[in-house]
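One chain comes next, on its own, written out as structure tokens in the form predicted on its own.
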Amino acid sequence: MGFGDLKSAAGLRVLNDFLADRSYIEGYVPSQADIAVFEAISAPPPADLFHALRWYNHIKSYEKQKASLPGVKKALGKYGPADVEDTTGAATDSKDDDDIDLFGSDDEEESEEAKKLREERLAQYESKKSKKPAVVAKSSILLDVKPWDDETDMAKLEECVRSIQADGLVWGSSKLVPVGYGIKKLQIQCVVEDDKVGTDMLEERITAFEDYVQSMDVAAFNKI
């Protein structure tokens, strides 16, 4: 008994013909016989083998209950037409008897080729990654620079502030903002590279112009 090779088109056709006037492999309810044959099939039968496909989809719906189906699962060759020999898995079994290939099998050669290709692609990816420019973290800072009094030369104060030069520091727009009693503070924008310029450094350099600057505060700080 058997269906031939259930992993082949010919075997599936035998199964399809077998199920033309049957709902199940054995009897009138799904059983372990159906599970044994179902598990021997590698993929759903094609649409033109509609008897086999109908049976396959029906048995698949019992996947969670397959252990509780009645009957005892037998060898695959115990099911199917009496005049057809079961050969499912025969090619795999006979492979054990083959002589040892001292030069490596085709599968091993393909595996080596796949490994080599994967390593080449990985190397290409790492190369491209290393060439990408590093992302530079920057911040936009708004500074309030306060003078001593209303007689401070604010133009000279701003000139002093802008004279501060450093790698990673770019000065932007500025304006004078009244703070009371005729006194105005300098509000000035700058963009800095976080790894190179910090607010502590800016405060130290700006307040060093002690003839003009009373204090410096950070009015706003935003990452770019």
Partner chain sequence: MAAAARPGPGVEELVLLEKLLGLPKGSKYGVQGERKVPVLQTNNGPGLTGIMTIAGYLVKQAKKEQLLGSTAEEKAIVQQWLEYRVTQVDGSSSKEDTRIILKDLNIHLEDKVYLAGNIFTLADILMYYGLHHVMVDLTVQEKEKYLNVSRWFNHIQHYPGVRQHLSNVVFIKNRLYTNAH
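Same protein, different condition: the form predicted on its own was shown, now please give the form predicted in complex with the partner chain.
Partners and other molecules omitted; one chain follows.
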């Protein structure tokens, strides 16, 4: 959370992007959140950051009534986009971490500490949440590929299956499992990235080798 250093051009740019689709820092009415950020900016943003400038001028129009605007002012770092690291209070925050008394012996500070802790956890959770989509979801799939009869060349079949290449698809170990009457099926492991490769696509591609493959099943499907 936070806009970084609002006195710097980079900080203002973050603010500008943040305000592109928002009228206010929080919600749909001017609040203490706007005042807090407004006061952190020393001068009107430059004209090319028109979203920030629009907001600045708008909040300026509330200057006379700023005390009566709703909401409670929070630390500057609690506002803004979730994916930007809070640099405004980092030093003091880490110090507070060490000071937390788990047994709450000093009562008068307890509620404030608890609040701070909750806010920190929230911020942590939010930053975690925002990072989450970056993690690629993968699955491990075990496929059963069945040949037509006992005369099907299993080595060739395996070669065909392994020849299928796609972005996000990695073939793993394989083995031949006897089914009966001398027929063996090919059990092959593969790891796929969920977004890029689906079982439908695998099935389509494998069954395309119709000279060798009679049918294909997904024997096991595990999220990694």
